[in-house]
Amino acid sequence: MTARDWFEKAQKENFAIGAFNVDNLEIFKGIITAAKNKNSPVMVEFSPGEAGYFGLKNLVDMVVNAREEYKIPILLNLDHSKTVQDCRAAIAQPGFDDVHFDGSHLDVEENIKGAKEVVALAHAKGIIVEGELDKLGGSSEVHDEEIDEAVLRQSYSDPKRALRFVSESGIDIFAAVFGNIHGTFPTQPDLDIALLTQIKGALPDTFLSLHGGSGIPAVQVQSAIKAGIVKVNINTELRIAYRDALVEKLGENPKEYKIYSFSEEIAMAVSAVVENKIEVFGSSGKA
C-alpha cells in the first residue's frame, strides 16, 4: 500500500498514523519496535537538521531495512523542509513517501509557487505532499513559559484560506493549526474541534495532519482524529523519553563508557511512549 492508501484507509476507518520523528538510532529503534508489538502502520520523519545528520541516503537504507527486518508499514517523510530545493534532494532520492514544504515562513503567493513546484515533482515519483500556511509556534522543546492563547489564536488555520492554498497549490495533505502547537508547556491550549470541523468541511477530499501532538490530553487528540486528523505528529514526547532514560542510566553507570550496552533500555522507554501513541491513535491492529 502506498502512503495515500494509508491514509484513505485512516480515514475511512477513522484512526490516525502516528508521524514520528527520528533523532538518532535508540529512537528509530523505539518506534519501529512499537510499532510491531503493536501491528501498527507507522510513519517515521525526519526535519532537515535531523536528515542531515543522518544523510538522506542512509536513513532511507535505514527503513527499507527496517521494513525487510520486522515486516511492517513504515512510511517515510521528510518533516518541515521550508525550500523546494530540500524537497527536490527527498523526491530524487529513492524511499520517500511523503514531502512537507512547509512555506509557512513566505507570503501566501510565494508559499503557493514554492507547494505547487513541490507537487509537481513529488506526484511524479508517486509522492504525496504536505503544506503548511499557518506557521506554527513553538518549538520541539520542553518549555517553562505559559502559552499566550490571545496571540496563539491569530495562528489559527481560517477554512476559507485553507481551501485557497489547497485549491492553487494541488497538496495532499493540510497542517491545520487549531490549537497546536509544537513543544511541550506548563499549560497546553485546548485544540478548538469546532474550527478543525469547519476546516475540515472546506477542504473534504484533502488529508488533514495535526503537528506539534506532544503533551495534548489524549481525549483532544481522539476528538481531533474523530473530526478528520489522518496524521499525527509526534517528536518532543520522544526527546523526553530519550534523554530522561539516558540520564537515569548513566547516573547507574558513572564509569560505563559502552553506551550501547544500555542503549536498548533506551529505546524501549521510547518505544512504551509510541505504543501509548499509538492506542489514543487508533492505529493498533491495522498493518
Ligand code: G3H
Second form
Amino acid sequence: MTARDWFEKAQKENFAIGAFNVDNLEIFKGIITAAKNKNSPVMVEFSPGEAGYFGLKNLVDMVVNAREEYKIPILLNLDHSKTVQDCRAAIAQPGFDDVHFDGSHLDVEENIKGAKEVVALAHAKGIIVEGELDKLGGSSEVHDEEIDEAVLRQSYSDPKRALRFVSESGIDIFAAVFGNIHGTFPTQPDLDIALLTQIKGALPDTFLSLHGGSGIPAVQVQSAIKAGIVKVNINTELRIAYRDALVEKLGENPKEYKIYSFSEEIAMAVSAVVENKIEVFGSSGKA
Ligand code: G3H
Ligand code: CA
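What I would like now is the form predicted together with glyceraldehyde-3-phosphate, since the data block earlier showed the form predicted on its own; can you produce it?
Every component of the complex follows; first up is the chain already shown.
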C-alpha cells in the first residue's frame, strides 16, 4: 500500500497515522518497536536538521532495513523542508513516501510556485506532498513561556486561502493551523475544532495533518481526528522521553562508559510514549 492508500484508509476508518520525528537511533527503535507491538502503520520523519545528522542515504537504508525486519508499514517523510532542493534530494532517493514542502516563510505566490514544483517531481515517483501555508509557531522543545493566544490566532488557517493554495499547488496533505503549536508549553489554547471542520469542508479531497502534536490533550486530538485529521506529528514528547531516560540511566550508572548497554531501556521509554499515541490516534491493529 502507498502512503496515499494508507491515508485514504485512515480517512475512511476514522483514525490517524502518527508521524514521529527521529532524532537518533534510540528514538527510531522506540517508534518502530511501538508500531510492531501495536500492529500499527507508522510514519517516521526527519526534519532538515535530523536528516542532516543521519545523512539522507543512511536514514533511507535504516528505514528500508527496518521495513524488512519488522514487517510493518513504515512510511518515510521529509518533514518541514524549506527548500525545493532539499525535497528534490529526498525524492531522488528510493524509499521516501512523502515530502513536506514548508513554504510558510515565503509569500503565498512563491510558496505555491515551490510547492507546485515539488508536486511535479514527487508525483512522477508516486510520492505524496504536504504543503504548509500558515506558519506554525514554536519549536519542538520544552517552553517555559506562556502562549499569547491573540498572537497565535493570527496564524490560524483560513479555509478560503487554504482552498486556493491547495488547488493551485496540487498538494496532497494540507498542514492545518487551528490552535496547534510546535513544542510543549505550560498551558495552551484548545484546538479550534469548528475552524478545522470548516477547513475540511473547503478541502474535502485533501488529507489534513496536525503538526505540533506534543502537549495537546488526547481528547482534543481525537476530536481533531473525527473532524478530518489523518496525520499527527509528534516530536517534543519523544525528545523528552529520550532525554529523561538518558539522564536517569547516566545518574544510575556513573561508572558505565558502554552507553549502549542501556540504550535498549532508553528506546523502550520512547516506545511507551509512542504506544500511547498509537492508542489515542486509533491506528492500533490497522497494519
Ligand atoms: O513536524 C513536527 C511536529 O509538528 C512536532 O511538533 O514538537 O509539538 O510534537 P511537537
Ligand atoms: Ca505541541
